[in-house]
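Form predicted on its own, single chain, as structure tokens, below.
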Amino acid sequence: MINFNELTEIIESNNSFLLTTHVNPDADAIGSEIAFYQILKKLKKEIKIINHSAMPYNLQFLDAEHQIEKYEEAKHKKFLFEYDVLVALDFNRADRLVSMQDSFTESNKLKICIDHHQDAELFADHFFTGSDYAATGHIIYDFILKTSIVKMNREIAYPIYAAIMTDTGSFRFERTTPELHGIVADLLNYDIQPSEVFNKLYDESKLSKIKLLGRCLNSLQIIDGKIGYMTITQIDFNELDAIESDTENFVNHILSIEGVKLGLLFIELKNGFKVSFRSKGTLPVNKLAAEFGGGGHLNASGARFRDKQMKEMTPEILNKAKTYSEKHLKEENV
């Protein structure tokens, strides 16, 4: 159970807060940053939001006040050593900060982590985490509900709604409970239009993203009828003028195929590559991702490989995926 009173004490006893989130942020990451920013703003705190990655174009609407800055060492490093509290939102491993990692970990300032993923790395002083939550935005909602630290308003409710909606797969994933629907019903009381949020997130894509999806789907391969994988290369990005954040949710298309229980999306980066893992049922892709230094949720996880070649490692990763799939099938039939 999260000790929200401790979080309240930290907020009340400090004046300046630097918020950050993981590389290639999604709507839960950005929504949580903005919601927490609005809480601190109401409490008249000094706040900065600095991320390694540039803001994805489809999430810019969440940052109406243009508070989020992309990290530049010469400009921003000093703030990690000056602000009273460093707040890590929606991630639980320091390497997810990429260019900000060294300064974040070296800073002697108080560090807190607010997150809903499993298997946290001990990189902060205080952890306000729970994997039973549907999203980090869900934790922030619960924090307000249980402490009344501020009064909920539209500026807080809107990003929380976007965070919860996306991290539940538009309310279809396992953590979509009756309680969560009650929370969403409460959030909608703050003049939030679900269709508007959905359209901004998913129905205003650039043509380059749609073309990238087409090329990605064309790469689809199926193994033993149960595992599917797709590949995106740097050539694809360059030829189509697409960006890494365009690949958000591409991997979910694999699980829409009849009989497929495990999906992998290989994405070649300028330095190394990353893999998104998705599964159905109780097949633990978080454990599969952990085999390669990654992590996440039971059915949705990822791993990042720096200074390694995607082509060289793909067979090893697929073989490990087959092992997990076969083991899970045997356990199901016991």
The other form holds:
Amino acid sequence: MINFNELTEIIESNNSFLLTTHVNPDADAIGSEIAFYQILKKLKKEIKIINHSAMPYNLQFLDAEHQIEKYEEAKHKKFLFEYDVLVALDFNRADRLVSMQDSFTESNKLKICIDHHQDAELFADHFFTGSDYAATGHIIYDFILKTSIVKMNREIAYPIYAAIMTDTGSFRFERTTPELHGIVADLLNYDIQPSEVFNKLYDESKLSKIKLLGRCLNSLQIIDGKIGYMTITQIDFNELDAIESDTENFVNHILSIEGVKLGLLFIELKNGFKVSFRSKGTLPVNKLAAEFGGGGHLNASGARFRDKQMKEMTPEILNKAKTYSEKHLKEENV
Ligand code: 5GP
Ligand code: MN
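Please could you give me the other form, the form predicted together with ligand 5GP, since above is the form predicted on its own?
Following is the full complex, with the preceding chain placed first.
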């Protein structure tokens, strides 16, 4: 159980709050920042929202007041040492902050983490976390419900709805419970149109994204009928003028193949690469990602490899994935 009274006390006894989220933010990351910002704004707090990554173009609609800034050391570093409270939303490891990590870690300001991932690193002073929540936005909803710290309104409900929609894969992943649908029903009372939010999130893609998906699907390989993997290189990004956030959800196509239990998407970055891991059923990919210093959820995890060559490391990662899934499937059948 999250101690929401403690969170209320922290908010009430401080004046300025700096909110941040993980690299390559999704709608739960951005939606949680905006919802929490709206709460703090109602309470007349001083607020800044600063992220390592630029805002993905399909999420800009969530930041109607243009509050979110992209971190630039010369301009923003000082705020991490000046604001009373640093609020980490939707992540639980400092390395997810990339360029902001060192300053965040060095700062002696109060740090709080609001998140729904498993296996938190002790990088904050207070944790308001629970891995049975479907989204960080779900935690923020619960916070308002349990404490009545502010009255729910459309400005808060809208980003929370977007957060829950994305992190539940549009209301189909495991943590989509009757209780969660009750919350979603409540949110819809605040003049929210599901189709409008869905269209903004998923149906306003650039052509470059769809072309990139085509190339990505073309790269698909299947191992033993159970593991699928795809690759996107820097050449693909450059030739198609696409960006990392365009790759969101690509990996799920692998799991749409009958019999495939584990999907990996290798994405080459400017300085290194990342791997997205997805699984069907009980195969815990967060443990597999953890073998490479990553993490995440049971069925959706990721790991980043800084300054490493993707091509060189791919066979080793696939081998580990193969051994891992064979071991798990064997144990499951015992
Ligand atoms: P994605 O594959 O969509 O980037 O990430 C899937 C999930 O894995 C996300 O919920 C995210 O929190 C987690 N994740 C992705 N990359 C990393 C990483 O480098 N480190 C950790 N700890 N978690 C990650
Ligand atoms: Mn999330």
